[in-house]
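This document starts with one chain, in the form predicted alone, laid out as structure tokens.
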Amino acid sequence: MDNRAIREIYEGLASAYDWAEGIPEALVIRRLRRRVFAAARGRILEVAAGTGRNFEILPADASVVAVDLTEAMLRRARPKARRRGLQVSFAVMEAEALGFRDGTFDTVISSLSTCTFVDPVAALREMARVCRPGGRILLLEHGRSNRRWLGRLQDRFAETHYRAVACRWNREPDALVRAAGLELVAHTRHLLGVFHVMEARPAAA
């Protein structure tokens, strides 16, 4: 599946996305968002910003650039930024080809997105490229459970799930971060080992 096909899927899902994610958001994801993204500082880039779920957590005085593959998702993010009073610039952009100069941002954040990127390693390398030396890359991801029974269940239905919502739920996000050459500073797993909270930074030159 390429970015064009994924864009079409999320154009269709956008109107119901927040509703569909409501239960997992309330049970665990909101808490994990706060754990990782409250540390964002300076000029912030959010990659795959979706409907703007993270805006409520970012510092009120932050300067934020939010990019996503899908304009329909960003249309739902804009009101959240206005309600919070955040200064946010929006752009439709592929994660694998970010249109910013090297070292532009102090913090790069992304949530629940490596499962959807066509080339997650390339996307993570782009996040590192646009993050300043010594900056922070903060990630909340989900992937294959480290519980054997659940991991096998995810594997069994991985292709069906991917065709439906363009999400490969059995990827290994921490392995992707390392494969992209980022330095993984901190990493914890949550809820049967499915959710990953990670802090990374660009590798030293």
Given for the second form:
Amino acid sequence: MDNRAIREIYEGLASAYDWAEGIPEALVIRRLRRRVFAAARGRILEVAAGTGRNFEILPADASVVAVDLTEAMLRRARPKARRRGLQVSFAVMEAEALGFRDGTFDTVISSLSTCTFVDPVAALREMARVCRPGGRILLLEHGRSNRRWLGRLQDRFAETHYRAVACRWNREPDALVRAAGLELVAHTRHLLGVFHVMEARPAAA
Amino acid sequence: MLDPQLLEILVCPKCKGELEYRPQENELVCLHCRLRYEVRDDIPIMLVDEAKPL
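Can you now output the form predicted together with the partner chain? The one shown was the form predicted alone.
Okay, now the whole complex, with that chain kicking things off.
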């Protein structure tokens, strides 16, 4: 799938996304979001912001730019920012080709996104490029479980799942972060080793 | 109207070069790539494959 195909899928998913994600969100993901994104500071970029599920966690005095591949998802996010009183600017972009100057942001965040990027290493390199030296890249990702039985199950249904929601659930997010040349400074795994909470820094030039 | 703070940090996603904002046409122009990026409802659409030729 290319970015155009992914955009078409998410245009279809936008209206039901918050409802469909409600149960996993309530059970585990919200807790992990708080754990990783509470540390976001200053000028913040959220990549693949989707319907704005992280807005409720970001500090109210932050200045946020939210980008996503799909305009319909951002249109769902806008009222959430307003309700929270959060200053957010929106733009439609491919994560692999961000339209920001080098070193613009203090913190770059992204959640549950490396599974869907067409080229996740290129996307992570772009996050590092637009993050200032010494800034932080905070990620909440999911991937292939390190429990043998679950990893195999994910492999078996990987293509079916990918065709439905453009999500490759058997990728290895921490390996992608390293392959992109980012410095992984903190990393923990959660919920049968499926979820990754990661703090990275753009590698020193 | 495009947020001036956003305008200040935006560059062309393709060449990472400067953009020119044309409020009357409501678009951002990259003279180098000769592309026009539309701004819809205050949201700039910074996709190379959606951009129009200059």
